[in-house]
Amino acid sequence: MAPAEMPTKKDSYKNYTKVAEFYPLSVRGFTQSEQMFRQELSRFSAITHPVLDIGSGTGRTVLAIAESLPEVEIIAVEPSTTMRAVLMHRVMQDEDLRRRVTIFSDPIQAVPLPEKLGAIVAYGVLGHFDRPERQHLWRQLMPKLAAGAPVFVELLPIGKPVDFEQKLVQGEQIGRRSYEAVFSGKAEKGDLLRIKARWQISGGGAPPCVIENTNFWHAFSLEDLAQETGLQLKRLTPESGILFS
C-alpha cells in the first residue's frame, strides 16, 4: 500500500462520516458486551471521581455509565464531529445527562483532565492507537486512576491482523427498508488491519443503494493491554474485559 493511502489522524476520526448513522446498527452484534459492561459497571458504586469515556461516539457507553452509575460525572471524547452530533442530541434530551456529561471534541491527549478518574472506559477506539501511542496514553492516564478504579475496554475480536469478511448486519428492517452490512478484513503491515465496510440499503420503493467506508485498526489482545498497562484482566466476553491494580 502506497503511503499516501494511509489516513493521518484527522483522517480516521472523518472516515466514520460516511457510516455514523448506521453505528447503532453494527453494534447490536455486541450486545452481550454492553450487557457484561453495565453489570460489572454496577459493582463500583462508590466511585465517586469523574468517569473517563475514550471514544464515546454516539452515546451507548455514557448511557451505560449514567444509568449504572446514578451521581458520577462523565467525560465524554469524542472528535468525530457526525458521531458527535448524535451524542449531542441524545445528552440534550435529558436533564440529568446535561448536568452530569460533559463533552470534548478534542482528541484524548489534548483534553483537560481532572487530578482523579474513577473510572476509564475505552469501547470500541483503542486499535486507532499503534503502540507507541498507547503507551503515550497510558503515561498520560495511569496516575491520574483513583486507587483500585477499573478500565474498561472493548476490542474488535481479532488479536492479530488476519484477512476475514463477516456478515455483520444482516436484513435489519427499519420501517420499509431493510439493512445489511459485509465486513471484511485485509492484514496490512505490522499489526495493521484495513477494514472495508460494505452497507446495502433496499426497499421502501427506492432503488437499492451500497456505502462503502475504509477504516484502519491496529489489532491486538486484551492480554496485550493488560501488559502494556501492568494492570491485571478480567475477560468478560471475546472483545471486552476489564483492567485492574
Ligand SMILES: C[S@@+](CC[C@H](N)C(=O)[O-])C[C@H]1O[C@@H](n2cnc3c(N)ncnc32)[C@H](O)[C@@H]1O
Given for the second form:
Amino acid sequence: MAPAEMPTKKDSYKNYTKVAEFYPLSVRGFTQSEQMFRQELSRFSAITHPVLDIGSGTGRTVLAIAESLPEVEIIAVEPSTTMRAVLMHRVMQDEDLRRRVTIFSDPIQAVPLPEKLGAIVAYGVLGHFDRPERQHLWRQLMPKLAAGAPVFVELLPIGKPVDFEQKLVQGEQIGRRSYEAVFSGKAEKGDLLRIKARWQISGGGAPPCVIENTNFWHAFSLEDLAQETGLQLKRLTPESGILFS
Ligand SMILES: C[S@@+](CC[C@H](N)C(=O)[O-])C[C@H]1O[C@@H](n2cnc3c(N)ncnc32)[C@H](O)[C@@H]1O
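Same protein, the form predicted together with the named molecule this time rather than the form predicted alone?
Now the complete complex, all chains and molecules, led by this one.
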C-alpha cells in the first residue's frame, strides 16, 4: 500500500470511504440504542433552537431527530464524501427534510455554527477525537448551548483500550448476496484503539469478496465525558447517554 493510502488517525473521517456502503448494515444491531434515543429526544419537543448533529454519517441520527422533533431545524455535519452522499440522498427524498436540514461538508471544527443550539447529538463520533481535541470542541460548543439543552452521546462500549474481536454482522442477506463482518480492536499508545473491520460478501454466483478497513478510536467512558464537560450524565444504554446541566 502506498504511504498516501495508509489509514491514519488524522482526519479519521477519510477512513470511512471504503466501507461507507456497509454502514447501514453495521448499525442494524443497535436498534435498542436508537429506540431509546428517539424516545428521549421526543421529550424535548419545546426546543426552538437548531439541533446540531456531529458526524451525521448516512443519516440515521438526522432521521431520528427529524422524526422525534418534527419542528426543529437540524444542522448536519458530515465531512466524509461517501457517507454524506447517502445522507444527501436521504434528505433529497423528503420535502420536509430538504426544508429543515442543513448539511455541512467540513469537519465540525471548521463549521460556522448558529449563535444558539437547542441540543447536540454526537453519536459514534467523539472517539475520533483525543482529549485535547475534545476539550477544544467543548470550548467551541458549550457557550452555544441554550439553557437546559441536552447533549446526546453514543460511544463504542469500550471504556478502556483493550484488544477485542467481535462478529458484528452475521449472514445478513440482501438479495442473493450474504454479508458478514468481523471487527477487531488492538490497543495502541495511550487510549487509542486501532479498529479493523473485515467484510466478506458472498453468493449470487460471483466469487466471494473481502474488504478490509482500518479506523481509529480513543477509548473513554460516558463518565469521562461528563467529567470533562462538567455536565451531568443520564445513561440510556451501555454505550449512550444524555449530558445535561
Ligand atoms: C460511526 S459514524 C456515526 C454516524 C451517525 N452519527 C450514526 O450514529 O449513525 C461517525 C461519523 O463521524 C464522522 N466524522 C469523523 N470525524 C469528524 C469530524 N471531525 N467532524 C464531523 N464528523 C466527523 C465520520 O465521517 C462518520 O461519518
